[in-house]
Structures are given as C-alpha cells and as structure tokens.
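We begin with a single chain expressed as structure tokens, specifically the form predicted on its own.
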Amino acid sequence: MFFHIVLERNMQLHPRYFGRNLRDNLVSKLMKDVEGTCSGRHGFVVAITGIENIGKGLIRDGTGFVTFPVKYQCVVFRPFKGEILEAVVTMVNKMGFFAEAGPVQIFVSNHLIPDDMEFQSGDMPNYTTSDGSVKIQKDSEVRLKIIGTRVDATEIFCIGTIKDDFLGVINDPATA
C-alpha cells in the first residue's frame, strides 16, 4: 500500500555547495540519498513530493560540513499481510516462484500454488495446469495475496499465495 507521510532527516553538506543555490543543492542531495531506499518502519521511499522545512544549519567542528535538519513529504510503499498485489514473475523453480511488485520481492511456495498446477522443468521452467490452459513462467503477471511479511532494518521480504479465489495468472507472455 502507498502512503504519503512526513519524514525528517539531518543532511550534511560540504562548504563547496554553499552560495545562492544552497537550497537546491540540499534538495537534490536529499533526493539522491533518500529516493529508492527502504526503512523497515516506513517501507520503500518511492518519491519526495515536497520540502516542508529546512532548519538552521549547524557547523561541524573540524570539518567545515554543515548539518541541516530537513522535514520533507514523501510517498512510501509498504506491503501488508492480506494485501492483494499484481506482480511479475522473475524466477521459477521446483520450490515455488519469486515475483516482484515494484521494489518488493515475493516468494510463492509450491504449497501455496493450486493443487492442479504441476512443475515442469526444462529450458523454461514453469507451473502448468493439467490441461495446459494456464502457465506460470518467467515474466508472467500474477495476482497474489501476501500472507506474511518479514521486516529488516533495510529490507522487506514477503510470502504470497495464489491458492485463493480470483488469484493467479492475469497475463501470460507465451500467449501474447
């Protein structure tokens, strides 16, 4: 799920960036440092949408660097248990498959794949129904339900299932 929240960060800036473009340099450094990162508490920072406040800088003794407290608005992505997501399959093996929904990697175990689907090895490993009508392989788009998440300090891992109503393949690259 996506959220629009306000976060704070202390930014250190080298004296060479001081001058009339100080604010622009600070904002561009903030975007470079923060966008695309993950904090376990808030999730993945997708984009910075605005700067609320830049506090007064504090000069660091001995280095000349200045630390500015910056308050900014950003869009974050954090998956939750029970959430339905659409993801792209990145790898298929006999244990299950991995899929990506934006920056989150989701593992779907073969126990959480419908019983009528069998693993097929070969040059393009996949899970196929007995009649061959549905196939899950690399680059397939699937709708899945998150049944568990594990949050580390800098990463979020998810376990998903497609063994439920209205879940499964939504776009197969083989038929396109």
Contents of the next structure:
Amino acid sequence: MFFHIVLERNMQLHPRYFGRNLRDNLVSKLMKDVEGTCSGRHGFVVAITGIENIGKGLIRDGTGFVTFPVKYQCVVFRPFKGEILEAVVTMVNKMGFFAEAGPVQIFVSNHLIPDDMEFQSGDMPNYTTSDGSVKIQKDSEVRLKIIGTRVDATEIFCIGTIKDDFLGVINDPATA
Amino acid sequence: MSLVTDSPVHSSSSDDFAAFLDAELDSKSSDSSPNEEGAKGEFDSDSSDSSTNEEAENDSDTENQRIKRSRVEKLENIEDPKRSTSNGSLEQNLGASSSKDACIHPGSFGDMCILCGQKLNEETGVTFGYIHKGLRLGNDEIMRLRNTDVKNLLCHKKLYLVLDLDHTLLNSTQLMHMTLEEEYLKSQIDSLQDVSNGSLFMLDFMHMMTKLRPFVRTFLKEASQMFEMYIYTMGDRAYALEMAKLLDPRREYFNARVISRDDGTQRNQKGLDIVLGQESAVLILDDTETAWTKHKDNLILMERYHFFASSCHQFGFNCKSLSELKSDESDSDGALASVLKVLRKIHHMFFDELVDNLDGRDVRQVLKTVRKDVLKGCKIVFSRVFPTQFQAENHHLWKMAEQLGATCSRELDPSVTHVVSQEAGTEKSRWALKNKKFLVHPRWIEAANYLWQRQPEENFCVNQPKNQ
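Given the form predicted on its own above, what does the protein look like in the form predicted together with its partner chain?
Up next: the whole complex, starting with the chain shown before.
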C-alpha cells in the first residue's frame, strides 16, 4: 500500500554547495540519498513529492560541513498482510514462483498455487492448468494476496498466495 | 471513517505501523489535527500509544469512537472465516488454532513459513540460496519436491546432470599468473558483447582469463535435450554466475540452477542434498573424484582440461600447457565429445532398453553397466605395476580395470589377453611378446576409463628398457 507521509532527515552538505543554489542542491542530494531506499519502519521510499521545511543549518566543527534538518513529503510503499497486490513474476521453479511488486520480493510456494496448476519444466518453466488456458511464467502479471511480511532494516520479504477467488494471472505475456 | 474500516490495513493486525496509521487517519479525519503531529509521530513503534494519548487530550470523543469502531470490526471479523489473520486478539486466536495444527512449515522464505506466512524463529532445513536469497526448505519438502519432479522429468525423457566448471567445461587463470608465452592470447580474446560464439574471454573486472573447452557449446546443446542441467562448482558465487553467463548467454540451459561453494552444506565437499533431483536419476560430470565421496556411483570422471600454464603448475605438471604450445583439445574428438556419447548411451539405455517400470530404474546401475562394456572380454595381468607388498586387489588400477569390465588375474594363462606393464623387460612382458598378447602401459587402462572406449593398444606400447 502507498502512503503519503512526512519524514525528516539530517542532511550534511559540503561547503562548496553553498550559494544561490543551496536549496536546490540540498533537494537533489536528498532525492539521490533517499529515493529507492527501504527502511524497515516505513517501507520503500518511492518518490519525494515536496519539501515541508528546511531547518537552520548547523556548522560541524572542524570540517565545514553543514547539517540541515529537512522535512519532506514522500510517497512510501509498504506491503501488509492480507493486502492484494499485483506483481510481475520474476522466476518460476518447482518450489513455486517469485514475483516483484516494485521493490518488494514475494514468494508464492507451490502449496499456495491452485491444485489444478502443474509445474512444467523446460527453458521457460511455468505453471499451467490442465487445459492449458492459464499459464504463469516469467514476466506474467499476477494478482496475489500477501499472507506474511517480514520487514528488515533494508529489505522486505513477503509470502503470497494465489489460492483464492479472483487471484491469479491478470495478464499473460505469451498472449499479449 | 469508512476508508479506515474498509482498508486492509486493519486486517494486518499486530503491526504497530498499522495501528498507528489507524490512529493517525482517525485523528485527521475527525479533528483535522495539525500536520506536525503526523511528522512528530513518524510511525514510531510506540507512537501508536503516544499519539492516542495526545489525541485523548485533544479530543476524548474521537478516542472513544475509535475503540467502538474497532470492537464492531472484531465482531465482523469473527463472522468472516476467510479473514483468518486480523485485528482483534480473539479473532487471532481463532485463526491461529486452526492453522497451527495444519501447518507443518515445509520451508521458509526470509524466516517466514512458505505455507502460512508465520514468522519462524529457529532456522531449520537446508538453505537454497542459489535459487533465491532467504529460501530454506525442510527435508520432507525436499523429498516431496524430488518425488513429484522426478516423475515429471521422466515423462519428458530427461534425467539430471550436474556439471563442474573448472577443468571440466572450461579453464580459468588469473591474469597475473599468465606466463610470457601466453601473452599472445591477449590479442586473441573474443568480445564479451557476443558471447555465444567465442571461447576465449578476458574478464577484466575479475582479473581473469577464461578458455571454454572445445566442443562445450555443442555438448551443452545436445545434453540439454536429455538432461536438466545444474552447474556445481567449488568457485564462489560471483565466479559461477559469470561463467554461467559465458556458457549459457541466452539462459536456456541452467536457469537458476547454478550452485557454488557458498551454497554447499559441507566444506570442500560437493553433495547432492541441495540438488532438487532424485539421486537415482542424477549423473555428475566432474574432474575431482574426492569432492563427491558420498556420490561416487553417480560420477563420471572427466579428464582435466588444462589450457593455461598456471593450471598445469597447480596440479604439478611441468610440461608445456596447451596455451604455450598454441594448440588445444580436439573439437570433434576431445573429452567432451566422448563423454557426450556415453551420456547418450546411458540415456538411451535408461529409457529405451530397461523393461521394469520407470520409477524403479536407477541411473547408477545403468552407468555401471555401460562402464562394464568398455573392456569387456579383456583378461589382464599386471606386471611390475604394484609395489611388491601391495595387496593387488586394492590397487586403484586393478579396481578400475574391473569396473571397466575386464577380468584381472595374477597368473599367466592362455586366456590372458593383455599384460599391463611399466617396462618390457619383465618376465610377464616377455611372455606376452612371445605369445602375441597385447603388452600395454598402465595408461591404456586410464585412457579407457576417461574416454569410455577401449583404446588402440599400439598407442600404448611399453618402452623397451634402455640397456637393450
């Protein structure tokens, strides 16, 4: 799920960036530092949408670096147990398949794939129904339900299932 | 309000983030609290309490409302059996009791059960880091996967093949270990842009030069028709993946089945425990017998491929390397070509000649049978090969000859076909010459062992002693 929240960060800036463009420099450095990272508490920072407020800079003794407390609005993404997500399949094997929803890695074990879907090996491994109408392979888009999440300081792992109503393939790359 | 009740945040239970968010959304929708509060809280783990307290001070009505609403939701959840994981403690107990009995936690991904999503504390089972980071499977699950997989594979007329990298499929050297005579190679390297045709590559970022064994492309292509292939190397993960890229640029052969030293369960040993294939259907191609102590019956030993000088020195050969001689193994008649023939034969025997049902077949038996054909009908006598005090039956050449289907004997008699000797001057050697029997060097047996074919005896003549 996405959230629009306000976060704060202390930015250290080298004196060479001081001047007319100080604010711009600060913002671009903030984007570079923060966007795409993951924190266990908030999830992944997808994008910075605005700056709330930049506090007073504090000069570090000895180095000349200045620390600015910056409050910024950003969009974060964090999966939750029970959430329905759409994800792209990245790897299919006999144990199940791995999928990605943005930066989140989701594993769907073959216990949690409907029983009528069987694993087919080959150079393009996939799970297929007996009549061949539905196929899950690499790059397929699936709708799945998160049944477990574990949030580390830098990573988020998820367990998903497609063994439920209205879950499964939503777009097949082979037929698209 | 309605947003909150419908939102899945609620069903994610115990999560402090969710709890906080709930409180936060609540306060915003009801009394439009200033933004700073949101910033101050910042989803702190204890902020759900602190912010509710703040709210209580702000507006006690909101707080009451919130509690009321969550009570209502608890009731709703109980009525809905599908939402096994949710908010209220009562509901959670219900869900847990039903799933705990059922779930045996067959494996874990990022320390969560792959079946029920529960967090698991103790680490059990075998790590399958080569498939995906954080994936572990229990023994029962491995058994289950192997059983279903092997049936599937046999239906497709395929077996498993585990391939070693160094000295089997290719040869690598550190750039700094290259000799002066090898410098010319640097002008002959193939482009890394189009890997599929080249065979000599310089990997600058790994400070390495790699030479693929001649015939390897054809070998992989043909073998992939008969086998599901794994790479299993004693090199580290980064190296293994780089080599897989060279061997399989289109990723059609190995997929994610690249196992490296980092994934093994035992130091300096390779094991089939992390290969998801039934042992009775696995063949191994490796140049180091000692790495596979537990799975010798599955192993097809390869003649080592030494292209670079450093690799020769490493194994104690003082001769010129192939690179220094500016030559290479034969493309159509080298070790890989001959082993491919053996693989074809085994595959054919396994699927087309055995009569018992598919499940009961064992590729190890087939391997033995094929090996026994190599020197069939030969009766061998050894002369001055073993040390005098040595128990002849225990010598590796004796064993090797027997595995290859030859009969070994200590005494000379008319049925003997070959005398194996280091020198021509011994009594038995002279007997062989007189009776027109083959007199061959011990290397004849070793060559037959590597090439899976009885070699022409005239290529393995025994040198006449110098004093004659």
